[in-house]
Every structure is written in structure tokens, then in C-alpha cells.
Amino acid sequence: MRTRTTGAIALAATAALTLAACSDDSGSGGGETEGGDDSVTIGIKFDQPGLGFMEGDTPSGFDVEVAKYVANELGYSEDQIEWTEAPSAQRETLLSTGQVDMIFATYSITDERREQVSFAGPYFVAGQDLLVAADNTDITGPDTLDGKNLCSVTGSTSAQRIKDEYSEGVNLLEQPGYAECVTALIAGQVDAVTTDDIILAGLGAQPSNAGQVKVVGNTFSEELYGVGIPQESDQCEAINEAITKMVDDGSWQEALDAATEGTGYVPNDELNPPEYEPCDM
């Protein structure tokens, strides 16, 4: 059972305690900048428009806005955040080796991942879907992939689900990033791309892709986006309180609306905003 609280006093107390957790002494990847100020290192995606996207040295997207809000509640200003790219296949390693303090990178909470890392949240629930050519009428869901060439990203839950549940008749091509998958789709090298619906919507709305691809709109999973943290971290409760505050004050909805504007994406209102899971899971 998931719970929600709004204990501002608990947040303040926990946040104060967790400031030290991101220092060099904690071994969790944080530390001090060259100027001597405390900093926090956050992993995001660099190639997911609307979620985690890096243009020059400026990150943008829903994941980024949630990360900035949480960091601020933990006592870090935006200029104290060090952004690090967190590809799907490297997220557990980045956390377990202390290269990052937290990861906000469309990081689905799974039991398998909990064996290596911990999670706060979730802060959003997406669903796995398919991206196909704009004129494709054959592919309407995962049950219509028999004999098709499908692209997903190495290390993602999307790729693993296809392997586990639909692999008998599907030819799966794994790439390091979804941009490469969309390029392969437009070039006719694959018949579909699979990942979460909100990711596909952002990719499909890019000017270079618009009009050439479409999201099928038939989700077949629930993906709970969590905040990845090291297993030894004591930040979970404070992060959950920060996410709750972001939802309650309207900032969460504002960030989501801005991130999905123009993409045609409609989030599942029955699942969003989600209630966070207990930290002792």
C-alpha cells in the first residue's frame, strides 16, 4: 500500500540531516565545488526531449524540473547541481559507484533494480507503447509485432519486457539511445520503436520527426518513475516529502504541462500524480 504525507516539519528536519549525506564523507558521489560550496550530482537523460534533454550545457524537461525542485527542498540551489548523463544501461553503476547522488531519468522502479539501488517516489506513471511510421496500419499493439523488427534501448525495462513476453516472433534491435531507434524507424530499418508513451510523444514531436511517425496509443504496462538513490542513502523520506510538496503546490502539474505541450500526449489521470511508495521497500 502506498502512502502520502505532507509533513513540512518532518521535511525540514530530514532535509537538514540529509545535506551531509551528499558530502564527500558519505561516499555517495556528492562533494564540494572548487569554490567550496556544497554540490549535488544528479543523473538525467540527455536525449529525451520533454523529459531529460541537454542542449549545450542547459538541461530541460520534466525530469529536470522535478530534480531541481527536489534539490531545492534538500537545500541545494540550481547552481549547486552538477548534471551527469545517465544512460539506461549505466544507471545502477552510476549509483552503486558513487558517481551520482540521485537519478531522475525515466527510471522505472522494479524489484530487480531494487537489488542494486534504492528508490524514492514515484513522481510519474507512464505506460509502454509503440512508435511506428505515420502511415502504418498493421501495428496496433504488442500482439501485432509477430515477424516485425523492433527497436529499443539496451538496459531498459521496455527491451526486457519484449524479450520476456513477445520475443518468439519479434526481431529486437537494441541501441544505446532512443534517437538512434527513431532514426532507424524513419529509415525503414525497423518497423517500430518501443518505450514509454511520454518518451515516444516527445521524440515524435521533434521537428525532424514530426509527420513521419506516430504513437500507437495502446499502452501495455505501468512504469513508475522513481528517483534512483544509493542503497545506503538516507534521503528517501526527504525526497518523497519534496515530491508531495511539488504536487500540492501545483508546480508538478505546471512542469508536466510545459514538458508535454505540443506533443499531443495525455497522461493517465487515474495514475497521476502518483502516491509515493514506503521507503522501507
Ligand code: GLU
The other form holds:
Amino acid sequence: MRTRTTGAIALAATAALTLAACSDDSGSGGGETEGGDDSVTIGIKFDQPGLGFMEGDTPSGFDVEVAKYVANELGYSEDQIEWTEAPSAQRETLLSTGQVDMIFATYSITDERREQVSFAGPYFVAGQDLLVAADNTDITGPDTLDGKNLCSVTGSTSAQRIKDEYSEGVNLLEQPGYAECVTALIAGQVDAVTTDDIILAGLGAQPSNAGQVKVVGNTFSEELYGVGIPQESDQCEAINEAITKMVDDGSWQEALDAATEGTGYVPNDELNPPEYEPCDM
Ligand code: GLU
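What does the same protein look like in the form predicted together with glutamic acid, given that the last one was the form predicted alone?
What follows is the whole complex; the chain from before opens it.
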């Protein structure tokens, strides 16, 4: 699959060396039609329990299940998938330099990101929310953050929205991942963590955090999770078909239920499962 992107990649002069190294590693390539020894490189989060989480060599979570299903529909078995960590701030670069073929990483579709990458999907809709200490009573939504210390992640829509719309009086600490933010919250270094509700629910339910934190439950955005693909990819339609099939055969619901079990998270059923967007956007 990766060789599809090679031409466009070669055009990116600054990335040429990186690309050559990547292409060499990727084996014969040639896409799904060649079958056999081909592989697909998929970017996921490694530190978001219930969504994208890596324990040893075993990834788990809803993003991972959707990724496996889609890869299978594109002709890749599970053992042909190479999982790569895709932190929030690195996703566009990973795609535009050809280091990954697809990203399933709580990756919101936005016009700004579409300037650098393309999206299939969405396959889920979440909403930005707040995680606070279990005994906190004064933070009830984004309008109650005046004078508060907040933590979010560099390169996320979550941090960007705070800067764009709620910056007055809010002190924003940016970290590479949300787990670091939750650690800061439990240590009392920040008053709240902000990102998508489903991410906060998964982190809040981790045994090391449970009982110490709570999700506020007052969402203030719609985050449409897309499958990130390079702009020159021709896989968008096929990915959308795969997602539709996953919803229709019940696997999507099953994966979502399993991923959120025990977290107290209730997906917004007016927005889920979402209709996919046209590929030419
Ligand atoms: N969905 C948001 C985003 O894509 C926040 C979660 C994340 O950082 O992965 O930026």
C-alpha cells in the first residue's frame, strides 16, 4: 500500500531521505492486489485505554478494532498490520511523509487538517469535555474555567479550542499525551484535563485513576473521528465501504460496547453511528 504514496512523497524534497529509508523497510509493497508478503502501516494512539492502547505488542481499543476491520476489508490480515504510534501532534506529518498508510487515532476531521491530509469516515462522533478531581464542584463546563489551570495535548483540537474560544483567564498546560495530563490532575498540578469525552472516560476508569477523577459530562464540541490517509490515497471509498459494512453487520457496536465497558461512558446515539462524508471533500 505504501508505494502508492511514493511519487507524491518524492516531491516533498525535505522528506526525501526519510522516505527512502521508509520505502526500503516496507518490503515489496505494491498494494493489496499483490497479496502475500505485503503489509500496511497503521498509526494509532498507544496511551488511550479503550481507544488505542499498546500493552507489550498487543494493541487494543475501539480505534484498533475499526482499523483491523478496515484493513481486513482492504485485503490485509491482522499479521500484515504494522502498528505505529501516532501522537496527536505528529499525525499530519506521519501521513504526508508516507511513514504510515492510515491513521485511526481519535483523529477529528477538520478543514485545517484537510489542507495536509485526507479523511475517510467519520466512524465515530465524540465531544470535548472536562475531567476533574472526583470531589470538584466548581468546574461544570467550559465557562467555569476562569483562573483555572487546564491540561491538554499539543496538536489536538481540544487544546486549539481552548486557545481560540476560552483562553481568557485559563492557563493551558500542553503535554504530549492525555495520560500525562491525568497524572498532572491527580498530582494537583492542574484543575482539569480537556479532550474528547470518550478519551477522558477511558483514562478515568483506569485502575490507577478510578475514584480520583470524574468526567464533567457537559460536552462543547462535535469531534468526528476520521481515518487519516495521505492526500494522494485512492483508498477513501473502499474505507468508507468497509466502515459501512462494520456498522451493518453489528461489529461496530460490538467493538464500541467492549471498548467502553465499565467506563460509564454513554455514546451520543443521536450522532452515532455517523454517516460517512463524501470522499472528494
Ligand atoms: N479528537 C481530537 C483531535 O483529533 C482530540 C483527541 C486527540 O488529540 O487525539 O485532536
